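First, one chain by itself in structure tokens, the form predicted alone.
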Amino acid sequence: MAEKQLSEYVTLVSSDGFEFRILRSAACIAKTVQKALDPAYGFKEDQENKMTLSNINGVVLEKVCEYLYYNQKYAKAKDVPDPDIPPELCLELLIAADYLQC
């Protein structure tokens, strides 16, 4: 049986219905997303290339997506600039990062 070709992009959906289409390689930096999209586990998220995050709103998920790309971009860099994080989102981002394991 031939292996399924993994999609280059996946869609993360916030609790308020906003959809963010990002590179699978960036999305899988978050261990929770990586496990949900792993074909070995057989979750529907892998089959649909879409993961709904019912406890993360659109504003926070947008910042999470920005962070995932930021993390991917600077993974091997030595002088990394600070990311732009609005103070009013810090607590929600911390909770989302804990849930997503990123």
Given for the second form:
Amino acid sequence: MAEKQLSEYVTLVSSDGFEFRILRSAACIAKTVQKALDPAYGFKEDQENKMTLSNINGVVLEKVCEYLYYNQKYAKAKDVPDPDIPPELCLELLIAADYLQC
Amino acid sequence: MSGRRGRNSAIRGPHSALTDFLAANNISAAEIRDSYRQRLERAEADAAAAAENGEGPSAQDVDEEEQAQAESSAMAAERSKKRKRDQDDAIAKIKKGKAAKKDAKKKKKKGSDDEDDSDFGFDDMYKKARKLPGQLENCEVCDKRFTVTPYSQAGPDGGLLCTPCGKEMKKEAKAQEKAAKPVVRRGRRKMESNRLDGVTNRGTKTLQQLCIEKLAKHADDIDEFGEMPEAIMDQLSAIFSKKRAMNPTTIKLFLQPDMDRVEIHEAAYLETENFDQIFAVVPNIKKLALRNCCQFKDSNMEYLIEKAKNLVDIQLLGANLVSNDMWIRLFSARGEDLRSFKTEWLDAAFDDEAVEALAACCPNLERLKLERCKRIGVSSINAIATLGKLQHLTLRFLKEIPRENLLNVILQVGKNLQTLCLENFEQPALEDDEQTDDLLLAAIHDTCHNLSKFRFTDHTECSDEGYINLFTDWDNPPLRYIDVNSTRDCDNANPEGPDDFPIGLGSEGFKAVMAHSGSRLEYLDISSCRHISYATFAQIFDGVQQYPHLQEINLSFCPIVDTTTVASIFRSCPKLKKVVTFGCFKVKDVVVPRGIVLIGAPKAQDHVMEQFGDTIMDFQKELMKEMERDSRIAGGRVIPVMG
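What does the same protein look like in the form predicted in complex with its partner chain, given that the last one was the form predicted alone?
Everything in the complex follows now, all chains and molecules, and the chain you saw is the first one.
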């Protein structure tokens, strides 16, 4: 396989069409995204640098992206402050987190 | 600027003669200026209000405007005054908080150094003179007129407050103080608690974890979980139990008709009818685990027998309202199907008869755990010996058991066992001519060939010799889990135990254990095994010999364990996560590698949490150098750095 320069940013698309461009390093904290974007497997997601998450809506995906950056920021810190999660999103977010493995 | 004038602001700067004169006559320049400014502002506010009304020309507004025009000028003035008052109110409320903080800061400052010039002088001069007790004043917050008393509180802007406002202010200040304190303490307490649990909290929690914790906080507001993966349901159930949020309302969230197991780790808040619900909603239940199910009664058991036809695995902890007859009925009705039965902490019922019924009716039982049940004794032990298909056996009796009977159990059921846990067995005193009793260990050596978990604690009669014999040439694959804590002689007159034959796991026994199981061992508990020598530890954990799977080791109350021992354990066990060293007073400034938690060594604790981040690694290196210097005296060991 030809060596390809990995793009710095990738796009996550929600079920209702919202697109989130986030750092690849942050996106890959979610293991499902990491696998989908892994060049070793050659999925379509990898070629387009874009992953459509048809079971996660925009509101939830925004929170997920927030979390991914939060996780990246505090990866090496200790006694990390917990981020604020709106209770009404908790259940959906939990299912999304389970799906994304993050 | 504001808030400077507290109750005790008796110290004043140099005043001019005029100021003094005016103050003495109760005339204040500030007051005159204020009233002028107020008039000015009022006019401005009126203009602004008019403009605002013009902006949204709804019928009502226009109406109002017309009305306002019609009103006499005096009325208009009153109205605007009121509006202003409301506005001021709101602002004052916002300011209050800020001002209170400022106040506190200022006070602190005053304590540390003497008044500096900027603190008084001009600012002070332009303020209103403070009213004396007995005089009338308008409250700064609510603008009401009141009589000043010596106890009147100072407001956020330096004026005085009426009694109700003053009280409120005090209350708020107190609430703020309270809110500020415990946050810090809780954080530290949580940290210590995590440390003792062996949780090293580096980085963030997973999003799942965060959501689950949040859900537990809002347990009462959840209507339904919807489609949840089973693993997440388990986690939710666990955290609800931990937070004591498992109650008659929330239990319904966890009962879904398509489930085949129900595990509730803390059922103390559940009512009798909730237990019936379990079987009504989940008729296909295969596994039932209820801990602290205090309200589980005979009627529930009857319902269980009638409804839950697929049940094969029952775990009931603390079900003390179930009568003896009902236990027997359960076994006779469901015994054939039962594969696993666990119970703990029963004292009111569940006697030997129940265990005999269990043994007679449940021939297919593979897993049995009976712990701390007050009423069972020798006959129960004999009954258990007839359960030939047992694979996992955990027993902890509160009554004295003669050693022949225990021996019999091992001989009868030992050959299939994968788990054998015999804890705290009290046995009748030995005959005079015997001093040790290794028959039990010998029986295990001869009978058990499939063990992977072995717990044998608090036995005060088995000798080191016995352990050597057990673990030497034992036709059993290496064990995964060994817990032999507190196997030592208990004699106050001779705390060291007999010299010629050590009681409990000693040096040679420990060598045999590690030689047999070291290659697969994941968990090792040898706390209070006092007769293991320093040389043995040094030989076993020599830094060359590796124990590739060992994750957790408990060395508590092995007094000879020191810093060097712990350091070489770190080096010998690549997968190590947790080391427990309570009462090992020789463990001092040990450097704990990243990812490992060391519990119980008071001086090492401070470093435990510092084991991540690059800057800390430098600090760690520095410490290492020190350690090397120290340890050169102690035999030249080098402390490893991992990760």
